[in-house]
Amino acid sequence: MSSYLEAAAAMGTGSLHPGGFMHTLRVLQRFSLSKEDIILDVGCGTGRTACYIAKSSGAYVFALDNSEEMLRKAKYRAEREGVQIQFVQGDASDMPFLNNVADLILMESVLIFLPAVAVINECFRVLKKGGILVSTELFADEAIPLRAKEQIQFTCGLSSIPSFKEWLKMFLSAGFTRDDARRNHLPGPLENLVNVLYPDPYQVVSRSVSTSREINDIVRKYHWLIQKYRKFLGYGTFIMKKV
């Protein structure tokens, strides 16, 4: 796990992905989920999205992550919210699920940290025919300065930052068809205030945050870099279907 992901786990943030929880809610409004649906949240983190889905729809939710700390905080959240979720510690590129079982798979800023092609292929395998994959991922414009790209990759422990077209090609090459795929601008400081309307009541910050200068430095540098180079960055909302 990269230093950035370790810092994110320690902070316990429920919606660190681009667009925040507000974007999650907008995306989920597109779907009419029911108790009969099987939902898989890949890279669930502290479980905010998984818990919301379980609470709002009653769907059967699996939440997978490879971090013990993230899953510990996610289980705490589920207990506090009184929802039933099947938490699984595992590798997103080799998921412990049968073929053709999930109606909907969600990933929020997950692929960029992983071997994306392998994970996308796993999602295709696990989804039912007609199932939907929803992925929210950071992308970089081709015009981004090389130095800027290298700084972001180094800070976040990324091997690359694909362009919007490169992300889309990965999904299509795995066999998915495009239901919807759109570019979103990264919000500025004032726009980010909108997410204040959606506070996370169950965020658990590890004790190490108050004493670790490294954790705080990584988080501050990440936000500084994203704002500094915001005009070269964006996030894609990819809604892909297995036909």
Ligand SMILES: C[S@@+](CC[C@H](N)C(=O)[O-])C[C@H]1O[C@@H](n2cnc3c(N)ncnc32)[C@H](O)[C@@H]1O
Given for the second form:
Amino acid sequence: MSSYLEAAAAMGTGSLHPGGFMHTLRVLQRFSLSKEDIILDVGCGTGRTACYIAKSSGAYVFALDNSEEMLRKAKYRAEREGVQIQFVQGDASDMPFLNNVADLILMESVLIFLPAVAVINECFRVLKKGGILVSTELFADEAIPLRAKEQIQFTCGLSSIPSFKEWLKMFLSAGFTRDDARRNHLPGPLENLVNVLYPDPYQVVSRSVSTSREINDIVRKYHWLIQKYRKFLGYGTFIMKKV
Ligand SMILES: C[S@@+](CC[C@H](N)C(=O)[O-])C[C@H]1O[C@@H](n2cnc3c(N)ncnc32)[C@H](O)[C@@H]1O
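For comparison with the form predicted alone, produce the structure of the form predicted together with the ligand.
Up next: the whole complex, starting with the chain shown before.
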């Protein structure tokens, strides 16, 4: 795991994806989920989205992550919220689920850390026919200076930062059809303040954060880089269907 993801796990941030929890709420409004649905939150982190779905819809929710620390915090959240979630420690590129079982798979800022094509294929396998994959991922414009791209990749442990078109091509090549695909601009510091309206009541910050300079440095550097190169970056909301 990259040291950025380790730092993120220690910080315990609830919605660790571009757009934050507000974006999650906006995307989920599109679906009328019910207790008949089987939902997978792949790379669930500290489980904020998974818990929200379980609570608001009664759907049967599986939340998978490979990080023990993230899952520990996600389980704590589920307990506090009084929701039932099936937590699974596993690898997104080889998920312990049967073929054609899920109605909806969510991946919020996960693919960019992984061999994306393999994970997209895995999602295609696990989704039912008619099922939907919702993915939220950072993208970089082609004009981004190579040095900027390298710095972000190195800091966050990313193998690449695809463009919006490259992401779309990966989903389509796996066999998905496009239900919707949108470009969003990255919020600046002022716009980010809106997330103050959605504070995370169950963020658990590990003790290591107060003692480890490395954790604080890496998170600060990530935010600094994203703001510095914001005009070359954005995030895509990809809503893809298995027909
Ligand atoms: C940037 S975080 C996003 C977490 C969560 N989706 C959210 O929006 O808050 C990426 C998550 O992917 C998880 N992850 C990374 N590699 C993984 C893998 N191979 N299999 C499953 N999860 C993985 C990390 O542990 C982390 O929780």
